[in-house]
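Only one chain is included here, represented as structure tokens and corresponding to the form predicted on its own.
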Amino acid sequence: MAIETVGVIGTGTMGNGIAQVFAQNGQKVVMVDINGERLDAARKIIEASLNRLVKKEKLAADQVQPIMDRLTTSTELAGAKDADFVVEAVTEDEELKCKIHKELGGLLRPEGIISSNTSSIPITLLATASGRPERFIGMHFMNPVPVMKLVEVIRGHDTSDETTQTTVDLAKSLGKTPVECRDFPGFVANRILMPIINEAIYTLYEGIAGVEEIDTIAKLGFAHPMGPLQLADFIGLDVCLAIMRVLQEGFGDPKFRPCPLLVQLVTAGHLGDKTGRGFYTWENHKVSGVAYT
């Protein structure tokens, strides 16, 4: 199935990635969202990255406003509705997505294939919401977007082998590399990644360690480049808390119990990168200082 229309729906951080690889890409895209600023700000977000990517000479200069031609908005999911392929990427609120699904599996045309950037809520639930569970599938793109390569598949109880197929083809020719997975809470990625984030919060509420110590630890210990309560800050620690909460539900198990000081952090409203304090601050999505001591 040739993939000419992409539908994103929903323009955070995400979303405007998203819509990004796919206008990069060559498709046509339609960007939704109820708040016509937010798509306003989506474009110019767009637009600022194409440029990022042009002084750093991995995009030529007269590319630029082709790819931006190719990127439409609308405020109505109906602007959708003529979509070869849509990626849901709202936040990760189980009630929301199940209503967009539900209403997105009404529009489509028959053969249309529907698929959720969700990074933890069971694919299954969402394809049953869409009412066409053989054309529904989890396609898990990675922050940042353009940079990460790797996409989780994730197959619903009924995606069939040809929805699959088509959504492996496409995330391949977005220069992805795609990986399937089963349908269980958290997938693979936030699985493991988010008890390790939940963890090293824990360690902090238990003053084994500050936050520049526990993130240097896991810098130079374990190789990776980002530490587990910046990248917390980077993901947003709202999400965080949801998808803790979707593995403690959908396991049962208290090892997956979120940590009171990320709880006590989201009821604050401090979230990270997004609001300008998390354990750190941030100024322009870079560290400033320490936020939490």
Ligand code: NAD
The other form holds:
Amino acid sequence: MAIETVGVIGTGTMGNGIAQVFAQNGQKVVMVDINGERLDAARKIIEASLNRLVKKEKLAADQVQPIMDRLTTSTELAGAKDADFVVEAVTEDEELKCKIHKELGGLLRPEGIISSNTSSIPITLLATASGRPERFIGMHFMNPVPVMKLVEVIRGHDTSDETTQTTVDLAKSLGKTPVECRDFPGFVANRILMPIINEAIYTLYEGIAGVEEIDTIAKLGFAHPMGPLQLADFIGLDVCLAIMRVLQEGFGDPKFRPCPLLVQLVTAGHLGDKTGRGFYTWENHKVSGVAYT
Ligand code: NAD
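Next up, the form predicted in complex with the named molecule. The previous block was the form predicted on its own.
After this comes the whole thing, all chains and molecules, with the earlier chain placed first.
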């Protein structure tokens, strides 16, 4: 099935990047967000990102305008009704996502495919809400989308082989590496990553080492480009907590209990990069100091 028009629902951190990679790939992209300011910001962020690629000689300067021209915006879900393929990237909220997928399922033509970029909400639950479970799939991009190669492709209980193949082919056409997995809590990436982050927070909470020491040990010891506490700030501490709660509830295993310090920082509104403070202080999306001592 040829994918000519893509709908991207929610143009925050992830939606921006997802819209950019599809537009660069030649697809027409309809960006939908309830917040019009987010849509204006998304266009600016994408244009700046494309211009950075031009500076690095990874994109020809005369390609920027045609890519921007392929992007349109709407504050209504109906704006995406003609899409062949939709990627939903709205806030990680089960009730909100179910509502959106129910509506999308009724809007798209029958052969249209719907995907969700959710980090942790069961794909089968969203697929059921859409009313087209065989044409529903998880397409989990990594942050930052234009840079990261991995796309986790998550089959819901009733996702068809055809839908899976179309999604895998689409991810490959974007230059990504799609990897298939089944629909169980945290899928694969977050089931492994979040307990690492949570354990790093426990190590801090128990006073075993400081923020920079923990991150340095992880970076140098495991050859990770970023330590787990910095990565937690980058992802958003609220997102990390929400995923830990999905793992805890989904498996009922105490090993997934969120660290009380993670809960406290989220309660205080210190969510990392997006609020300027988490384990670190942040300025212009860069670490400027240690916030938690
Ligand atoms: P974000 O908060 O940056 O953006 C969410 C966007 O959704 C906002 O622009 C908001 O206005 C919009 N939105 C909310 N309700 C809406 C509605 N009813 N209709 C249309 N738009 C609506 O969030 P994000 O970090 O981009 O995360 C989006 C999704 O991607 C989540 O499911 C998250 O779990 C997942 N994800 C996030 C990351 C990450 O590192 N941030 C990585 C992988 C996956």
